[in-house]
Every structure is written in C-alpha cells, then in structure tokens.
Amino acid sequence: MTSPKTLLKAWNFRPNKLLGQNFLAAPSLAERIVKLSEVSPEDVVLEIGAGLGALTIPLARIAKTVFAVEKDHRLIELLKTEILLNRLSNVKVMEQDILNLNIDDLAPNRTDKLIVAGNLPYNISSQILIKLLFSRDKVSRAIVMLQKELALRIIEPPGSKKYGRISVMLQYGAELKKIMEVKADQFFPKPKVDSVMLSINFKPKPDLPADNEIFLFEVLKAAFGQRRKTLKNALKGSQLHLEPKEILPILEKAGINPLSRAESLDVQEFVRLSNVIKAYTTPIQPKLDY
C-alpha cells in the first residue's frame, strides 16, 4: 500500500477539511480492521468513504462484493486506479453522498443483508449512523471508525453527562461494542483527536419496540434538547403538542419521576414514555435532523 502522503502528492490532491478527509496511513491497521470485521467470502460490504482504497482493497480480497462509496469526485479515478492495480474485479465504485444513497438498492432481496465498514467522516458521522439504524432491515452490522468523543458517547450508560439522544437511539436498535482505539498519528493528515473503532450489531427486533420509532426519536429530541431541566419542564417547552395538564399524568402512567432528567432514563423507560405520549398527542411530521 502506497502511503497516503505519497499517493496524494502524485495525484496533486489536497485533502478537503470540509469533507472530514483523514486517510488511514498504516497498512497493518487497515488489515487489522478488516480482520476484526469478520467479513467472509459470502458477504456483501458497503464501504463508506472509500477514499484512497486503504480498506477497500483488503475488504475486496475477502468479501464477495464491495460497494465502495466516495463523495469526492476528485478521488474516483485515483480509487479506480488503485483497484485496477490490485487486480480486483469485485468492487463497484460509487460516486455518491452516503446520506442520499438508497441502501435498499444494494440489497434488493429481503434475505440480503449488508455489512457496513468505513472510517466515517467526522462531520457527518451521527447522520450516517442514524441512517444505518433506519436501514437495519438491510444492514446486519457495521464496523466503523468514529471520532473518540462520539464513539464513547454512543456507548455511554444512563446517568452520565455524555449520555444523550444518539446514545439512546443506537442502544435501542443495536448491540454496541468498543473494538479498539486508534491514535491520531495513524491518519494523514493527522486529525486533532483520536478515533475509536465500534462494532454495531443491529437487532432484528428491539428488546422493547416503540409503537413508532420516529416519534420515539422526537421524544428524545424534546427530552435532551433541554437536558438541564426536569422532564416535566422539558416536555412542557417541547414541540410535542402536549397540554401542560397532561404532562404529570403521562409521566405517572409511564412510571417516570417527573423530577428526573433525561440522562437518568434508560432505553426502555424512553420507549414507555414515547408510547404513552403518542396516545395523548395529535400526529406530527417529525424530521430526523440529527
């Protein structure tokens, strides 16, 4: 594997900070990530942010097919050239914004499930994870590199100041495991923060399903949007169309102390709260703007 610095210089390419471009610089690390991903010859892999092919190439040597998604059109020819030089024919390079990609198109049959891999761009990592959560009927698991702060927030338990709505959302729909930490000097250009590799195994069915998942996430937005307030007051000032007189009966029916704050509730308590609130409210058109 040619070093990113050498490769980028040869192609007269400058990384784009706005796209969060930090490329894996160590071939041994890329090989280790692929090994930990436990990809098999029967698997179809969706790689997010293929970049220079550091993960694409070792993934393609094992997997049945790799859909290598890359948004930056300047990298497409470079990536295709690297794949060609490695004599790989099972990679489909896609110039695409992952947030606009229809994942169903990659796994059209109900029995097909993708494995997602990638060093996720820091600036849109949360949005990508939520997209994968809502595509879990087509995605079995994800092995992704994230900014350390975000990764640790996702796996944080209730009661912590770092525990937030994305923690609840991912813990609701997946089993999460920290695989390893990666120092910033393993990337080029060197980012300001270290990274963490997470394993995200999506649950076929949540332990306690919400009546409406999108509504559950709207409830999380309301609760954590004013996290310093008690739930009673946070819900009072939210966009959930609740009458003030309804809030205490809702919390009582859900079995939640009205003086609790959002970070003290576990996933199942939020699901119960969401299900009770939904029975009290008029329909809303929520937007997943995470």
Second form
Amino acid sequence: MTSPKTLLKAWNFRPNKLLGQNFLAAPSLAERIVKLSEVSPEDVVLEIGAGLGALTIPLARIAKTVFAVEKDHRLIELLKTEILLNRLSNVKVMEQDILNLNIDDLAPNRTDKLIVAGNLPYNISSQILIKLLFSRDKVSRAIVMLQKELALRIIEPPGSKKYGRISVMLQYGAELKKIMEVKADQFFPKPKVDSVMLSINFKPKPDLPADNEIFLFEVLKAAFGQRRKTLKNALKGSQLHLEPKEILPILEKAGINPLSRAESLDVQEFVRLSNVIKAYTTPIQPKLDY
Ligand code: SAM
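Moving on from the form predicted alone, please list the structure of the form predicted in complex with S-adenosylmethionine.
After this comes the whole thing, all chains and molecules, with the earlier chain placed first.
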C-alpha cells in the first residue's frame, strides 16, 4: 500500500472534508483491521467509502467479492488503478452515494448475506448504520470504524446522557462489540478526534420484536427529542398525535413510570411502549430521517 500522502500528491488530489476523507495511513493497521473483521473466502463484502483502497485491497485478497462503494468521482480512477496494480479481479468499484444505494440490488438471488466493512465518512455514519439496520435481511454483520464519540454512544447502556436514539435502535437490532481504538494520527489528513472500530452483528430476530420497527424509531424520536422532560410530557408534545388523556393509560399499559425520562428506559421498555402506542394512534407516515 502506498501512503495516502504520496498517492494524493501523485494524483494531485485534495481531500474533501465534507466527505469525511481521512484516509488510513498505515498499511499494517489496514491489514490488522481486515484480520479482526474475520472475513472469509466465502464472503461477499460491501465496503462503504473505499477511498484510496486501504481496506479494499486487503479485503479483496481474502473475500470472494468486494463491492467497493465510493461517492467521490475524483477517486474512482485512482481506486481502479490501485486495484489493477494489485492484480485483483474480484472488486467491483461502484461510484455511488451509499445512502442512495439499494442494497437489495447487490444480492438479488443470493441467500447468503453481505458483510459490510468500512472506515465510514463521519458526518453520515449514523444514517449509514440505521440504513444497515433496516437492511439486515441482506446484511449479516458490519465492521466499521466510527468517530470514538459515536461508537461509545452506540454501546452505552441506559441511564447515561450519552444513551440515545441510535443506542436503542442498534442495541435492539444487533449485538455490538468494541474491537479497538485507533488514534487520530493513524489517518491522513489527521482528524480532530480518535476512532473506534465496532463490530455489529445483526440479529435477524430481536429478543422482543417491535410490531413495527419504523414506528419504534418514531417513538424514540419523540422520547429523546425532549429528553430532559418526563416521558409523560415528552409524549404530550410529540408528533405522535396522541390525545393528552391517552398518555397515562398508555404508559401504565406498557408498565412504564410516567415520571421517568427517556434515558432511563431500556430497549425492551421502548419496544413495549412502541407496541402499546401503535395501538392508540391513527397511522402516521413514518420517515427514516436521522
Ligand atoms: N476506506 C478508506 C480508508 O480507510 O482510507 C477511506 C475512508 S474515508 C474515512 C471515507 C470515504 O467515504 C471517503 O473516501 C469518502 O469520499 C467516502 N464517502 C463519503 N461520503 C460517501 C457516501 N455518501 N457514499 C459513499 N462514499 C462516501
């Protein structure tokens, strides 16, 4: 692997901050990340944000196929050249915004699921993770590098200020494991913060399934949208169109103290709450905006 500094100079390329372009600088670290991802020769990998190919190349040396998605048009030729120089023929470079990619299109007839890998662009990491969660009929697991703060928020248990909507959603649909921390100086250009690699094993069947997962997401939006308020008040002021007189019976039916706050509820309590509320509301058009 050529260092990103050298490659960027040779191709006269200026990294774009808005696209979260902080490239992995050390080949040994890229190799280690791929090793820890436990990809095997039968696996079909979807790599998000392939960049200069730091992970693409070691991934392709092991996996059956790698779909390398990259949004920045300027990087596509560079990436293809790097792959060619490494004599790899199992990489399909896709110039695409991951948020617009239909993951089903990658696995039309496949029964085995995809594995996702990537050093994610930091400004859309949460959106990507929610998209993967809702695509988990096609994705078995993801091994991703995230900004440390987001990674720690995701694995945070209830009862803390960091615990939020994304923690509940991912803890609902996946088993999460912190794999390792990576210091900011391992990237070029150097970002302001350190990173954490997380392994996300999607559960096909959550322990207590929500009747409607998108609706659960809406309930979390309402509860955490006003996280300093008690749940009784947060639900009153929410977009869920609940009659004020319905709120106490709903909370009672779900077995939740109306004076508690969103951050104290565990995943199962949120699922119960969502299932009870759903029976009370007129259908709303849920949106997956994060
Ligand atoms: N994988 C490379 C590495 O580890 O060195 C690059 C990682 S860099 C943190 C994130 C990459 O994601 C960049 O190459 C960036 O251009 C790309 N990217 C940003 N937004 C994207 C999007 N919406 N869809 C696909 N790729 C995106």
